[in-house]
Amino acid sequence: MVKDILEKPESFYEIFERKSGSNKLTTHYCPGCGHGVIHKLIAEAMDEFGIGDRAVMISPVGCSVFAYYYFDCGNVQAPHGRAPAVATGIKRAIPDSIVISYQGDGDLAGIGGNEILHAANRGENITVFFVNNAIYGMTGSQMAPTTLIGQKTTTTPYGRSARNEGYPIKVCELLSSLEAPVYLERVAITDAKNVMKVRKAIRKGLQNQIEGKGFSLIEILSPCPTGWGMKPVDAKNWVDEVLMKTFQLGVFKDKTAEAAPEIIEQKEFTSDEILKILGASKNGSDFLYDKPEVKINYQNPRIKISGFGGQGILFLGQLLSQSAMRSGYYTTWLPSYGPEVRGGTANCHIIISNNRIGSPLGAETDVLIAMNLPSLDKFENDVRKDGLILVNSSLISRNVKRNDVEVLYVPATELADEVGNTKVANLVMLGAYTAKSKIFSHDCVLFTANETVKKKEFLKVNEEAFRKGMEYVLNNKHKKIKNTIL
């Protein structure tokens, strides 16, 4: 006697251990929501194609934000609307992966509208599942780009108006005007017949990617009972009777039959080609400098530099990171800006390490270079015990409050003024840190600065400022500089 065994697809976790709360057997979706059905259809397709081990699910902000609870595959969380950009990066870095961008209407058609437009226009070989429920379902039922004319939401309490809020954006119609997309179809989660069409479209979108044929997007009309304020059965009927009148189902582009598989050439670079790209000589004499011996407390520093915009904060970080590369270290440089450039705040994180770096941000800071008072106020407590703080005492009038860190007070702006340009205070501070840490040679730093500076008339003043900073520290090394302005 034959028995049907009903169980979760293998591409679903058997128990949702990552899910918060005690109930690990059900999803977090509301009753009647279409996401659960769509998840099941995707997982079944992944099983059928045997792609679970190389599939990567990209889930941005929205109700699908917790897709990693359920799918037993690679999972990446993307910022709001940026899933196509993240998917592009992963697909290009790992061409054999099967990359799925799973997005809602507020995410894809709203904040991510530009991302999806350009990914489609480039014909990226990814598969996009676009869940359209005509509302921001997760964040409070606000109007979405796909909200219907006359539809009431928390931000359109009298109904969407074409004059005030514009018309609903029809993504499939919009993308169908582009040359590159291979497959665009709109389907709906309603009755069994339509669900089977969704199942077929999902498989086709994945099959196109497996065969390397290019960009596929499947738009899925889905009920949102909670966001719409309806019972689940009424919400499903509303998709059939109302939503489909604006968003008509059908295939908007299908070039699957004639699309040729994409051939990706993996270019291998010879050592000579790499040296040429880097602008280095074959023996590396103008590229690689020997690592000096560094005291344990100054090894593998996680550095934060902060000051006003216009003080060359980010440039100082670049010089540190590039000098580190030329000295054979692993390094990262991560900038951060305030809304203004000159006069606003700016800071950057630099990691210099003898080992591979897992993240450009560290939990602690080993070295803080504070170029102004707001920077010292904000970041002083981030420095680890026994860490190092370099203070631009020309602009910072107070002492460091802590007594468990090492402090260098360097009048960087005054020393820069002595060489004729206060803008090179950052080079003074670079010289001070180089002399103190000895993490790389001064020749390496000067070479890097000369290679990096675009205006060659600044080379002499930069070198003088750098040497001023070094000499200041070296000439005062016998003095106790901890918590005492020199």
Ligand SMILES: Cc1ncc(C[n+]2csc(CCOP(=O)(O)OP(=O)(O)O)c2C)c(N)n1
Contents of the next structure:
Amino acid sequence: MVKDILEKPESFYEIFERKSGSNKLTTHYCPGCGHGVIHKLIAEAMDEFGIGDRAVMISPVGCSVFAYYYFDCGNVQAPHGRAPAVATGIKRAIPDSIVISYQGDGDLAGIGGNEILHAANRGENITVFFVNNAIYGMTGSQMAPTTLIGQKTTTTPYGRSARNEGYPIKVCELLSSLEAPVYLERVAITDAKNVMKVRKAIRKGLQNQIEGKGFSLIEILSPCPTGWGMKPVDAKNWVDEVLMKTFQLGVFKDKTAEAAPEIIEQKEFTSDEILKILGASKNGSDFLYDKPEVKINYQNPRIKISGFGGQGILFLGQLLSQSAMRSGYYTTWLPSYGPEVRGGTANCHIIISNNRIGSPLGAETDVLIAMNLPSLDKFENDVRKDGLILVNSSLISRNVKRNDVEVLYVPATELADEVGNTKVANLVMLGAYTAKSKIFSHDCVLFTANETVKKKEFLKVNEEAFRKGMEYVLNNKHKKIKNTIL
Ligand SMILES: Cc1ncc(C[n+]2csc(CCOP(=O)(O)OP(=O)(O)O)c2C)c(N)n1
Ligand code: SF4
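With the form predicted alone already on screen, would you show the form predicted together with this ligand?
What follows is the whole complex; the chain from before opens it.
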């Protein structure tokens, strides 16, 4: 039974704070745009099913990218067209979540055409709302895969021609040839009668997921007055009179009645099992080091390691993360690739925690390992108050400017040279950090390094470098700054 809701759905945020302090009560959509209405119908359905606290909305790339400013639920923004892949990952990791993939036609049928095909073919238990406005709204009205033959867009100024650009892709018809999808329907945002059908279809798509029935996709024909260069009323009429001739409304597949609910047993893995899966167990047997007692200031660190390409920055991060795994912590390792690899700074972000980790990236850093000056310049201010900065004082000839953090000046490159290989400055820093934080045992780190390093001739030099770093800190030499202080 459909309930009338005459107020703002609870599944929307109270205010739409797109920019801090903007406090908007309205959406950013153009007048007459279908997205706002569809958002409201989804939010009402979420209220009705009471799924707000377990729903995850995947925002696409396109006009609806800001869904996360409106829906008061879990929100993830996916790269262009990749929402079905992101939805798959979330649903499989958390089967109890209600995952909504919200996508435009450029996003779903263009760049993401392959993604949706395979998610549908796998029968993922997700709900996809496919907003078909036959154009790329956000980027200035370019042709979409669903643009009609003869329709003028900025990239088809003489109208789409089948010969040049092919035919409009009919997603519901296409997916209906697949075995797995449970429910495929095309509806339209036009008059009140059609809006009620959209409402019903949205509810059904969500209900299917709640009952574990499988893949549902609701294609919603939606006006884009701005993209089409029409007044809102004309745009609505154009959906009715023109768009629907190519994209006929109706149910293209409905196996809801016979679809058996999927029962997923979620297995909890023990730390030992995880190590085995990751191939991190010693000689194939279960192997875990004890977690040492760690001073409160060094617990659960979010670590940034930064330097230039060739300094083994990412490898150092891997060693930290793997040592953390072997010591029974939760951990993430997030490398940053980008233009940096061509000579600037390379960096990675590691989290080591006693608790489950929500995101691999935090706004603040507890520990910064700066291997060169640009890294210190760039990340010094991201370190939290009372955090820790390890400075490779061989290459950084200035003091840390902050006076509210702890600093270890370690001449890592020189110490590495002393053991005969400049490249193991990263291992020196690993030794220094291990000695300072005592977050894992040095046996654990050495074992990890030995397991990880493929060329066995490096084992000795790695170990020496690691010990040099440890000794340097344990002997309290790190307070002395060797280089010129600017
Ligand atoms: C990888 C990538 N390619 C291209 C773009 C540019 N881009 C942004 S939105 C968009 C089209 C979105 O159109 P549609 O999915 O139909 O959504 P609408 O804006 O109409 O709601 C494109 C091509 C991008 N952001 N990322
Ligand atoms: S450009 Fe089109 S799809 Fe985007 S907000 Fe405006 S009307 Fe809506």
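A quick note: this is a predicted structure, and the numbers were derived from the prediction, not measured. C-alpha atoms forming the largest set that superposes within 1.5 Å between two forms make up the rigid core. Residue numbers count along the first chain shown, from 1.
Once the rigid core is overlaid between these two forms, Y330 counts among the residues whose Cα shifts by 2 Å or more.
Once you line up the core between these two forms, the Cα of G387 ends up 2 Å or more from where it was. In this overlay on the rigid core, G307 has a C-alpha that sits 2 Å or more away from its partner position between these two forms. Note on L316: its Cα is shifted 10.5 Å between these two forms, core used for superposition.
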